[in-house]
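In the block that follows, a single chain appears as structure tokens, in the form predicted on its own.
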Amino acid sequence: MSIGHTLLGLLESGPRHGYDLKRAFDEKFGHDRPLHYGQVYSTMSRLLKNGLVEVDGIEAGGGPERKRYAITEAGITDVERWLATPEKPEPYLQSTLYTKVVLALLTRRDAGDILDTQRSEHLRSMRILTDRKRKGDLADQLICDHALFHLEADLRWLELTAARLDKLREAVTR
């Protein structure tokens, strides 16, 4: 996810401080990754400096002062650019998990509990996703159906892979 990119987004609804930013940006995306304040205001900086925002005002208090940010014409233009590019699809054609099934055939280790200890966690992981999809709103159930299906495709290929292993063993040990 681009941080930078999520950040402009959300300052086009208007101005905001960083911590408003932060807390914005926890309560729609970070539920899993909360940002930390450091990143919300080393990427502000960094847009700043790139004239993809604008120094809207500044307020003191009790603390340090407080920035209020804006979107500029050229950061509503780079978002838009962003939003309009497709996310290149992750093919997964160097999985970890593939190098453990082939280093175990080459080292004559078992691969089949490789992959059942794997299935055991899937299962464990989607248990808990579905758990949590279960008590969420629509974004929440959203995010939780995208890990999901991932899950499924990779408990597909478990299955297929130690359907294959014998094959797979010959293949590789050759």
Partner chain sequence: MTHPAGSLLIAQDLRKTYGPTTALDGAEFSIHPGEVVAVMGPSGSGKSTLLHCLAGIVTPDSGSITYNGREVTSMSDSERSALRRSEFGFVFQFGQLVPELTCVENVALPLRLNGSSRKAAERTALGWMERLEVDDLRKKRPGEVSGGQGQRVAVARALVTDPRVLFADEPTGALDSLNGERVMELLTEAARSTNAAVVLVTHEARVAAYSDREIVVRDGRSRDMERVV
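Numbering follows the first chain given and starts at 1. So that the term is clear: the rigid core is the largest set of C-alpha atoms that superpose within 1.5 Å between two forms. Everything quoted here is computed from the prediction, not taken from an experiment. What changes on going to the form predicted in complex with the partner chain:
If you fit the rigid core between the two forms, you'll see the Cα of Glu152 move by 2 angstroms or more. The Cα position of Ala104 differs by 2 Å or more between the two forms after fitting on the rigid core.
If the one shown is the form predicted on its own, what is the structure of the form predicted in complex with the partner chain?
Single chain only below; no partners, no other molecules.
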């Protein structure tokens, strides 16, 4: 999962301090693995260098966690591009897809679009596997079926998430 894009996405709804960003990330996406402060600073300094965020103010007392960051136009474009690009279908995608859906809801984008684009990308892989299966022997069929069922599992999760978008929107924007 891209921590940079996730932090940028969180910033899109308004400027935040470093510690506030970490807290928001941990609360929404860090259930099993909270961020270290070090990760936040190194990510923010990279985003600063690339012009995707800017420093919006510094609280007295110094320390990098006291800096307030705001997203730039270039940053918003970057988030937009990341959300619109489907993920390569591979195992254990859930956390990235979940993050994208939540960020789309937080930033009032169409989360259904993310689902449609991702479904399309998965189907592209599934068509290739189905074709290989059709032309292959039994061993090919079994191997392709294994991959197909995994891709299908991702999609079923996405469809279910789509059906719960309204509830999810309520929960994350509360």
